[in-house]
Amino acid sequence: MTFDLPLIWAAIIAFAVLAYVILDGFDLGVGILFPLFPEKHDRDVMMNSVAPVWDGNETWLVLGGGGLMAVFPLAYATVLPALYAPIIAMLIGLIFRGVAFEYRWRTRRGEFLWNWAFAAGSTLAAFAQGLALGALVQGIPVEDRAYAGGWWDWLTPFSIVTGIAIVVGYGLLGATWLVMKTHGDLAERARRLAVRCCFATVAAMGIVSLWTPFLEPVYLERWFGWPTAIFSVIVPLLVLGCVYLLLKGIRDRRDVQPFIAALGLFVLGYIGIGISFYPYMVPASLTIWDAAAPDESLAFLLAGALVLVPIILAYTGYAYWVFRGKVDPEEGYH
C-alpha cells in the first residue's frame, strides 16, 4: 500500500497554519483591542487571559514554517522572496508584542509605551500576515523553479484589503474571547465589540471571497464551474450559519458560544481558501507534487511529525485544561 506522501504533509501544513491563525488569532485580537480599553486594570486583566497561552500558540508558527521549508523547499523558496517585507514586519510585530507581554509588567513610567508596543505589535503582526497571503492568494510569478516578480509585488489594493479582513477577524477572536474569558463591564463592552466585528468580518469575506475569483481563472473555475460550484452555496450557508450562532449567543449572554462561532467563520474562511488553492502550493504556478522534496525526506520527515504533533497538541490541550475558565480580576498570571 503506497501513501501519496506530499498530500499528507500538505494536509499536515495546512493544519499546523490553521492552529496558528484561530490560536495565536485572538490574543493578537487582545492586543488590537487593547486601546479601545483606557482602564490599566481592565488591560491588565485583558493581557492576564492570555499570558498563559500566547507563547505556546507560536508553536504552530514554527511548525508551519519549518515544516514549508523541510517538506515543500521549493514553494518555500518562491515564496519567502516574494513575501520578504510582510513577514519581517509580521516577525517585528511579534517581538514587540512579545516583549510587551513582560516589560510592561516590569514598569511604572514607561508602561505606556509597552501598552502602545502591545497594541501596535498585535496590530502590525495581525496586518502583515493579511498582506502576506492576499499577496499570495493573488498569485507569485514562478519562472525556471524561482521567483520572478519585483520587491512591491505584495502591496496590491487586494492585499492591503485583506490585511484589513485579517486585523477586523482577529479583532472579532479577540471580542469573543474576552467574553469567554471576562467578568463585568470588560466582557460587556466586549459583547458590544464582538457584534461590530462580526458584521465588519462577515462584510470583509464578502468582499474578499467576490474579489478572488477574478484574480486567476483557476479560481473562476473552480467557484462557478460545475461540479465544485456548489461550494458557492454551501460555504456562504455555513457562514451564515455561524454569524446566527454567535449573535445568538450574544443576545443570549452565552460565554463560549461567540467564541466558537468565530472560530467557525474562520475554519470555514480557510476551507474556502483551500478549496481555491488546490492542488496548488503557490496557486497557478506551483502544485504540491512539484514543489515536495523526494519521497525519501518526506517520510524520514513523517516519522518524526508523528510523534512531534501529537505532543504538541497535548499539551496545548493541557495549557488550555488548566486555565480554563473566567480570569479573576484579583488574580494574575504575572
Contents of the next structure:
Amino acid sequence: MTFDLPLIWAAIIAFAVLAYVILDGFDLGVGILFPLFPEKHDRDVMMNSVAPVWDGNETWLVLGGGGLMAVFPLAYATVLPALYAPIIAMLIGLIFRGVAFEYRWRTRRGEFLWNWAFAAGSTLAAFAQGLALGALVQGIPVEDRAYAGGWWDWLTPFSIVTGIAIVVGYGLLGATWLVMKTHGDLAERARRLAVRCCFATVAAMGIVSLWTPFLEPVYLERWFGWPTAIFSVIVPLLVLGCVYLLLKGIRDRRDVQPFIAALGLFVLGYIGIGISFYPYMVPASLTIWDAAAPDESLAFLLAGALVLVPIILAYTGYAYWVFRGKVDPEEGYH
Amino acid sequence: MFEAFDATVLARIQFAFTVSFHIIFPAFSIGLASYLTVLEALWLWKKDEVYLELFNFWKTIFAVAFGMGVVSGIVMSYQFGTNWSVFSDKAGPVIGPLMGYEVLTAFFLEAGFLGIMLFGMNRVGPRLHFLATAMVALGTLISATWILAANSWMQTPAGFSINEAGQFIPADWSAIIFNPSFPYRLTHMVLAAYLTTAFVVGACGAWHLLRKTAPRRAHTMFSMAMWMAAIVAPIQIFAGDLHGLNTLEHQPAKVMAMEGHYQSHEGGAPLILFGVPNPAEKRIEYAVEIPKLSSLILKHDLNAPLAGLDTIPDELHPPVSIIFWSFRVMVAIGFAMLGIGIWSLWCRYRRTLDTNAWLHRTAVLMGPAGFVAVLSGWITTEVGRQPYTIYGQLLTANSISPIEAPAVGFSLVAFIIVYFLVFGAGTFYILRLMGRLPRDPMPELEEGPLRTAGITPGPAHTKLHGDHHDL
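Right, and the form predicted together with its partner chain of this protein, after the form predicted on its own?
Let's see the whole complex now, leading with the same chain.
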C-alpha cells in the first residue's frame, strides 16, 4: 500500500493555513477594530483578550511558510517572488503589531504610538494577506522552475477586492471574539460591529465568489461543470446558514455562538477556494505533484507531523482553556 | 556607483541585516529562558522570595525580547522565498524539513506555554507554572538545535544526492542532521547564548550594586552571573578551539582567512595577532605575529606545514578582511569574559564581590559584549562560507531569486527603517526595565528598619523597595 504523500501534505498545509487564518484572523481583527474603541480601558481589555494567545496563533503562519518550503519547495520558490511586495508589507505590518503587545505597557507618553502601530499593523497585515490571496487566485505564471511574471502582477482590481474582503472578514472574527471575551458596554458595541461586519463580509464573499470563476477557465469549469456544480449550490446555502446563526446568536445575546458561526463562514470561504484550486498548488501553473518535494523529505517530516500536530493541538487547546471565560480587566502581568 | 548594487548584493545585505538583528534575540532568550527556569526552580525549592522577585523582574524583560525575536523570526522564514528562491527550490527538500521540525517541536512549544508563563501564575498554580517556564526554555534549546543543524548542513553538507532538476535530495537524515560541524556549532552557540545572558544579567546586577539599590537581589543576580562567567567562559574557549579544528578539516579556506594566511607556510605558520589585511596584494600589513604558534594551535606541532589561500583559486576566496577582524573581535571578547570570571573568583575569595566597584563598573561595560561576540562569530562563520550558500555545492550567485534590484533595494530600505524604529524602541524599553528595581510581589510584607545610608549594611528587606518599585 502506498500513500500519496504530496496529497496528504497538501491537506496538512491547507489545515495549517486555515488554522492560521482563523486564529490570527481574530487577533488581527481585534487590531483592525482598535480605532473604533477610543477609550483606554476598552483598549487594555481588548489587548489582554488576545495577549496570551497571539504568539501561538502567529506560529501557524511560520508553519505555513516553513512547511511550504519543506514539502512544496517549488511552490514556495515561485509564489513568494511573485507576491514579493504584499509579503514584505505583511511582514512589516506583523512586526509593528507584534511588538505593540509588549511595548504598549512600557510607556505612557508613547502609548498612542503603539496603539497606532497595533491598529495600522494589523490592518496592513490583513490587507496584504488579502492581496496575496487574490493574486494567487488570479494565477501565477511559472517557467523553468521560476516565477515568470512582472513585479506588479499582484496588484489588480480583483486583488484589491480580496484585500478589503479579508480586512472586513477579520474584523468580523475580531468583533465576535470580543462579544465572547468581554463584558458590558464594550461587548455591546462589539455586537453592533459584528452585525455590520457580517453583512460586509457576506457581500465581499459574494463579489469574490462571482468574480473568481471568470478569472480562469479552470474555475469556471469547476463551479459550473458537473458534478462539481453541486458545491456551487451547497456552499452558498451553508453560508446563509452561518449568517442566520450569527445574527440569531447576536440577537439572543449568546456569547459563543456568533464566534463559532463566524468561524464557519471562514471555513466555508476557505473550502470554496480549495475547491477552485484543486489539484493546483500554484493555480494554472503547478499541481500539487509538480510542486512537491521528493518522497524522502515528505515522509521524514510526515512521521513527525503525525505525532506532533496532535500534541500541539492538545497543549494549544490547554492554553486556550487556561484563559477561558471573560477577560478580567484587573488581570494581566504588566 | 549604484551599478555595484545588483540584486544579489542587495539580497545579501538584506539577509545579513535581518539575520543579524534576529540572532540577537534568540541569543538572549535562550539564555534568559534557562535562567528563568533556574530562578523559579530555586524559588520552589528554597522558598526564598528573592528568587520569585528576580523571576518576575526578568520575566517582563524576556517578554519584550521574545516579542522582538518572534517578529524578526517571521521575516526570516519568508525571506528564503522572497530573495533566495532558487536556493529554496534546490535546498528546500533538505533544509525545509529541518525548519519544519523546528516549528513543530520548538516554536509551538514556546508560544503555547509563553502565555501561561506570562499571564497564568494565578490560574494554574506554581507547579504547573514552573512546567510552563521549563517548556519555554526547552523550546528555545530545541529551536537552536534544528537551526544549527540546518546551518551546519549548509556549511558541511552531508547525506544527500542531487537530482536532474538540481535539487538536493535527502539520502540519509541522520547524516544530514548530525553533519560534521553540527555538534561543535551547537555547543558553541548555546554556550555563547548562556554567556551573553550572563553578562547582561551581571551588568544589571552590577549596576544595582553600584547604585546600592535592592542589594540582596542585585547580589543574587551578580553572583549567579559571575559563576556563569567563571565556569562557562573557559569551557567556551575550549569548545571554540575544537570548533576551529573542525573548520580547518572541512572548510580550510575559512580558517586561512580567519588566520590571515594568504601564503602557505612550509615549516610552521606564525599566529598573526594583529595586522591589516591588504586583499589587493594578498598580504597582512603591520603584522604582529608569534612564530609557529598557528601551527601549534591548529596542528599541535610547531613545525607542521600549513596551507594558505594561495592554494585556492582566487574566485573561491572568502572576503579576508571582514573575517580576519570579526574573528579577532570574538576571540578578544571571549578572553575578556574569562578575565572577568577569574577576577570575580578572586573577589569572591577576598569577600569583596559585592563591594569591588571596579569589578562592577567593568561588568556594566561588558553587558553588551556577548551580543558583539555572537555577531562577530556569526559573521566569521557566514562570511567565511562565501562564495557558497551550500559549501562546495551551490554558489551564492546561483541562489538568488529572479528579482530586480529595485525591489530588493526598496524592501531593504523599508526593513532598515522599520527595524531601527521598532527594535530601537524595544532596546530602550528593556534598558529602562533593567534600570528599575526588581519588583516586589508583596511589598506590604517587607517590614524592617529603614536603611540609614549607603554604607551601613542594612537588612535584606527594607521598606524602601516597596515604595520605589514602580518608579
